[in-house]
Amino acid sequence: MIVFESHSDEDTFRFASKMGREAVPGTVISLTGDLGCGKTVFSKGFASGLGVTEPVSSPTFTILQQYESGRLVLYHFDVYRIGDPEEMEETGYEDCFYGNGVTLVEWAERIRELLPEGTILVRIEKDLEKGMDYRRITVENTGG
């Protein structure tokens, strides 16, 4: 488990930055936190680590928002208006966990079910007593 306090959206952004860099083919993870959090700063500095060059953006209304510019591609999930888990099968999501690309899912508690065993888990954390920026990033991988 790796514990990372970020005091500013540009940690945040360094911080999976770098994440982005290291992730290798069939890559999951999934990214949970209260809304305001940094999940989008998070996914943004993720695709910079993987070269994406496009803008990105969370794909709350589609669902799905796919990037091919990076040396993989990432497929970028925000499953915030699925109400059960079954409503996933319309996204073909299976072809994205176990492809040869990377996946992101933002508020992936709601489908935890689906998630493929390996799947890394990266919860952010606002703590107001440190101040309106903080932001504790635990990234734990859970094998596989």
Given for the second form:
Amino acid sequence: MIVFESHSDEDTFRFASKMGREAVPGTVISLTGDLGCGKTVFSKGFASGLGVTEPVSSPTFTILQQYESGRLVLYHFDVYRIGDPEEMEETGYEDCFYGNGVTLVEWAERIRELLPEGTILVRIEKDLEKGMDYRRITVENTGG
Amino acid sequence: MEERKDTLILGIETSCDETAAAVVKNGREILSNVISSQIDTHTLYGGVVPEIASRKHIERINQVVREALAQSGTELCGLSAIGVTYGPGLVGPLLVGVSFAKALSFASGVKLVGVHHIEGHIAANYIEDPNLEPPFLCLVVSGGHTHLVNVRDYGEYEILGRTMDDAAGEAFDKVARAIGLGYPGGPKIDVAAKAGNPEAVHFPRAKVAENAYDFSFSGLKSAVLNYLNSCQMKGEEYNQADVAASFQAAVVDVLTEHSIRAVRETGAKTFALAGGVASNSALRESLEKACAGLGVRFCVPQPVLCTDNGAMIAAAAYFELQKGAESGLDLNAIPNLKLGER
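One more: the block was the form predicted alone; return the form predicted together with the partner chain.
To see the whole picture, the full complex is given below, headed by that same chain.
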């Protein structure tokens, strides 16, 4: 488990970008954290590390955004609107999770049973006592 | 001389929550417009919600299309074409509409035209204002999209700006949830803001350094959340109406400022608004006033044409058909379809 302490959006972006540079085909990342804690910044940093050049916009409404301009295809999910894991069928998720691209899933706890073995868990948390901009980013590799 | 025959088009839309179908005459006149909204189930959950099930579309589409044909007094064989949204959107819901339209086209021999969802929103303006013709500028704002588009000709688009993170409508939904207003966020904030002071809290108007026409709403959402947090830490109550009004003012200011800059720099004579957020009363007022100040014609569809609907798809299909565009039975749903691509 890795714990990274971020003191700004720039810190979060750089940390995520490094993860993007190191990501290998088939990587699935679960990204969790409250509204406004920097999931968007993390996603942009991660995409930039993969070499994605298109603007990375929020998938909240569309559930899935796909980017093909990077080193690997990036599937960016936001499953907040998914009520029942069965609804994931709508998105064609299996081709993403088990393909040769890289998948980033926001609010992944909603579809925990569908996440493949070896999913990397990234958790972003605020700690208001350490300041408005402080974030603790925890990275846990479930693959052992 | 032979009388020119009317072109009747059936439009089908299933890209998101609405199952919708409509019949439109000559791209401008609505003969029927049926929308089977799924919003009721959404309100139950009080958030941006589940139930994106294509199952719902499958259950409803046959009835919705039949109803649209019946209300318009049109027989299937009397149609000139069937227009259908084939992207962007979720592959499941999109496939319901696309497959249905293909089957209908195959069985009846009526032409098939695939339509881009955003082009549909823009085309809603052709119905609203029968005299509207390109070129014009259009701001398309909805739950999933925020695009500033130069409409050079029918079916010819140049994207001037877009959101770098959250769509405008998404920011409305998320802030509404944070201040306890619930779903749907846009209308709820619109109403709450009327009782609030838009200058009570100053929220940031984000600029995107690389392109003056691009938008960013994620920072604004965080600023609102930080404000709520700081109130909580100080043990103060915040005023819901003031926060709603101040947040809305920040969104409206940025959308208006970018739109007006684009009008000035392109010398456009007409400006149109489209998409679900085009129903927001503060945004309509602000843009109408700004356009009037510049002597620019302002166009905005009535609310029923701002929300996802079949009529806008039929209108867009009409202008595609005029250019000779027609889709084959190999038309497929394209979840990440880009504007202006085919």
